[in-house]
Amino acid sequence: MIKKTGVCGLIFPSVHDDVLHEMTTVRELGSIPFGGRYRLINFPLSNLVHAGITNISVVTTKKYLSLAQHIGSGKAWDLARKKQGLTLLPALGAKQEEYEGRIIPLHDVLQWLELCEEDYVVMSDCYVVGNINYKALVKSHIASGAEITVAYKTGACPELPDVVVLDTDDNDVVTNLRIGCRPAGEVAYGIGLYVIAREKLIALVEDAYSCGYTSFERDILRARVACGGVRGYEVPEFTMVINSLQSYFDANMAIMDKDIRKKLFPADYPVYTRVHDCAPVVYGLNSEMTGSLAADGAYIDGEVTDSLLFRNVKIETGATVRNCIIMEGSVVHKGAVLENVVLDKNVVVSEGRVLRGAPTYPLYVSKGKQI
């Protein structure tokens, strides 16, 4: 049994910001809203708090403010607490490509860690989106005495700058790791899941540090399975990999269906998000919806068809949505049409406009801009 003070939490919010760069301008991707009422954060945050680990940071970078304002005092997850809680700690010397290598973020953050009196560390990134379960992460961790596990999904390489492969043995002693390549075929790649001994964990970063070294995984997990200190550990539960618009759009789209929907947002394990005080949604006498989710506060009185609307989304009468992602606060005026488009928060859609984009090549249109 895990002792609850046993595991600390680290997030890492802006990790491969750039896979998204047209959402990123103004947030970090851990920020980027996600399924009608949630954001990219909340799978990382709600799977450290049901696996009871309840002392958490989010290291974070210049583009904080929307993460800060989504994730407050930590109330939604149950960590505004007097003793630990969520913690939002700033690596904001960081470049942003430091900032990717985690070693250098790390190195600013290590006084949190080093009173810190858990024994272990899980870190996170942002850009996988699943109902993890870390407890049994953790315990698979401490039971096999490995250095470091590196979590893993087997399947189609996904395309990151970064991407991490796995060789592993019988055992899931990692025998090989490469770094960017992407081979053909099924193969087993880090989902940016990782736990690691506190301790441990600080000597490394100040060991790398020192040295100059600014990537994790190439400069101390390469390290480490070359000592036999690292075991893969295969993810069961069902993820998605965020690495471009398009799979963004698609995963957005994937929840449409009820399978995959209880997969991600199970009833026993739910994914806390912010609160907001809205009415439910508000469907007009010409209001047409087939096949899609409306969030609380929207309000539709024209045709929506296999979309997916936030909060506080205003479709008015005559226009016309199909195979759409809209986000809080966005407008679209009467008669307006929008095929395969996503459109970011607070965008505005004026009468009688046209957007179309493709299936396999959504439409963007960015934050608070009106067409």
The other form holds:
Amino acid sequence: MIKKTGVCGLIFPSVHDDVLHEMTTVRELGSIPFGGRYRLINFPLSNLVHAGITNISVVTTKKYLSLAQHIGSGKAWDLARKKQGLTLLPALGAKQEEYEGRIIPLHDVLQWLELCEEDYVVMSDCYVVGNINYKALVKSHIASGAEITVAYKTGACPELPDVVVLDTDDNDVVTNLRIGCRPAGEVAYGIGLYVIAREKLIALVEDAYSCGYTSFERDILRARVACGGVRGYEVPEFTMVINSLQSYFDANMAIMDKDIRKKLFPADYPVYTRVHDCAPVVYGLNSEMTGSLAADGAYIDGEVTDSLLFRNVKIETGATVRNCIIMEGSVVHKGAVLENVVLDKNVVVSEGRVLRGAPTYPLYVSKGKQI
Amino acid sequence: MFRKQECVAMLLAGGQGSRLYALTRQIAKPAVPYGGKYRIIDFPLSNCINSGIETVGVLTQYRPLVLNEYIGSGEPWDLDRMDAGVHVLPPYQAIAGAGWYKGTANAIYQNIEFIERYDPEYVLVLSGDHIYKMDYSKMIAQHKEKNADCTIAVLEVEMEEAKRFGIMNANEDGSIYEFEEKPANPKSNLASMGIYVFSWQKLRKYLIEDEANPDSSNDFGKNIIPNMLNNGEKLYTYRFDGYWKDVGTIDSLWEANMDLLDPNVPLNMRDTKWRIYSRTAGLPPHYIGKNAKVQNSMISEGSEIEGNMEFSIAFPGVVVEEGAEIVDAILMPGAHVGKNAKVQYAILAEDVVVEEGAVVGEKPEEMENLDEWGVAVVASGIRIGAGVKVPAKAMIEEDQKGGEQA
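Based on the form predicted on its own presented above, generate the structure block for the form predicted in complex with its partner chain.
What follows is the entire complex, opening with the chain shown before.
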């Protein structure tokens, strides 16, 4: 017998594309490379799989070639199944323009939701990095009897457009929900992760769409708070919010810390990603690398300090790379100096070039550029 | 119904590899880790798929558990196919009785039925103990062009080395007139690489005849090839001039790994046009610590290196703690080297633990008697206690408690 968890998953890779506009001109936010060999979407995808949720749709809007190639058949996440598995759902029905909010894309994929047999839906965005136990989240949702559960973290409010800030009572029932204001001090902020009964979601989306609403948070969630049906769930796991180039830089650099690395990539809950079959990293006779991470396929013969190297990166003899993120396939030629720089994929830095950003303002070079 | 395949590859993977001693205590030779993230069998399997051969039978016999698990559905090599793909073929029981594979030829004989399903023109016979990248399709093309019955891949070796190999004596047009196994006075330096292309109908006939002979040792080199030569069949050499290494001994396995660190050795693992595929653990990138020093080494995913590494190879999930020194060593998956320990000229098999301050292996330049020098080997899962010294050439198969001499 196939054991069903009774939960399906919906991932929204484009929500908050704008906060990393530098990188999202060629891809969706969920497709942004992270941590040397991953992409942001790998976190919610792996979290779903670890919770036994195997009926998953990724709701894409535009620029989805990168994501479609990455996901393929879903094999890398054990989601190439006869029953269920991973579906890429291009939500292109109503408008071709950038979506504001997710009611329109949800309405576009209602047919998929209607065909599902599961009772509950986990909806996740891709701008929060974390190895989160969705099983516990779903369990708490069912036990509480809430209509919608909003996953949140407590801390300084992240700088995000339309950030959701919650007030909760002692039983974690949401008593007030504010959108887009950023109160000082410690607050409970949403991390773009919700649980809701499938039938309820369909009904709410149909209703909101009829009214011409667009924002799930503003037009559905807030209204349900008034009815007392929304509950908060404080995520106990370590998370990092990616809401700017700076926070993207910091989050990648944070992985240098062994404890954080263990929290994000625990041995028993690996983060799955597409395999590229690269050879192990080769260190040349002149290599000097310290305090850095390197993914397979890299060749290093220069000086690398406090940096993150993705797959198939090449650092030639005498090149210096300090406090940088070098994405897949990029090459730093002889004698070039890079400091506080983010090189997107397949960038070539020619011999002797010097690129410097500040630790608080990294210099970003977009995909495929030659310098 | 199975679709016809022009060529079926049969990979002989049943050997114990007894000269790898501790490394093949629990696994068959083709499953021995090699090159920082691979196992030996990744090479012939990847060569097959890169050469367009999509049907591969893997003949297993000795300790097949790890090998079977590793091959699985064949997905890492793109060999999970609807009506082709990789198939593990262990010996089996039949009405006439059960039999182990008596020899390399007998292993193929027992699987005639498997081969016939695909109605092939050619059968490619491979072994699972060599490291090389080779386009088999070119060899098959030559086989067709020469209208040969059997084509044997050969490599030019140094004349003084020739007595260690099976030597093919051939005419100028490549036709073989004599085969000598490890000749004392070799007439040629063309060594057999253990890669054969046979026209299937011909091979089938010889396999059946060979099986009927009770005195035969049912071996390709000892029986099938000499019989074909005696009967005047058309046997040709196929010259290969790339990197090829037998990794059947501790020394050759260690050398073949070290070859990957030598930029002058023509085995390019970074060549994306002829990738070697493997089943990977999917670990995060490896970390090189603030005080680490890594030079001329190869390191794979998930490893944490805080000590020094020189001329060494670390497989996935290796830990080298601060102050540890790794020189000319191979650390297989999950090996852990504690603080201030030294591992030099040694192979640590999977999940070996070397505790604080222990020393495994010796440098040849520090030996009083160089004849006693050799690579030290620690078998998988073994623990070397704090402060223990493991001498050169040692073969450690039991835990060594701290404070004792190995």
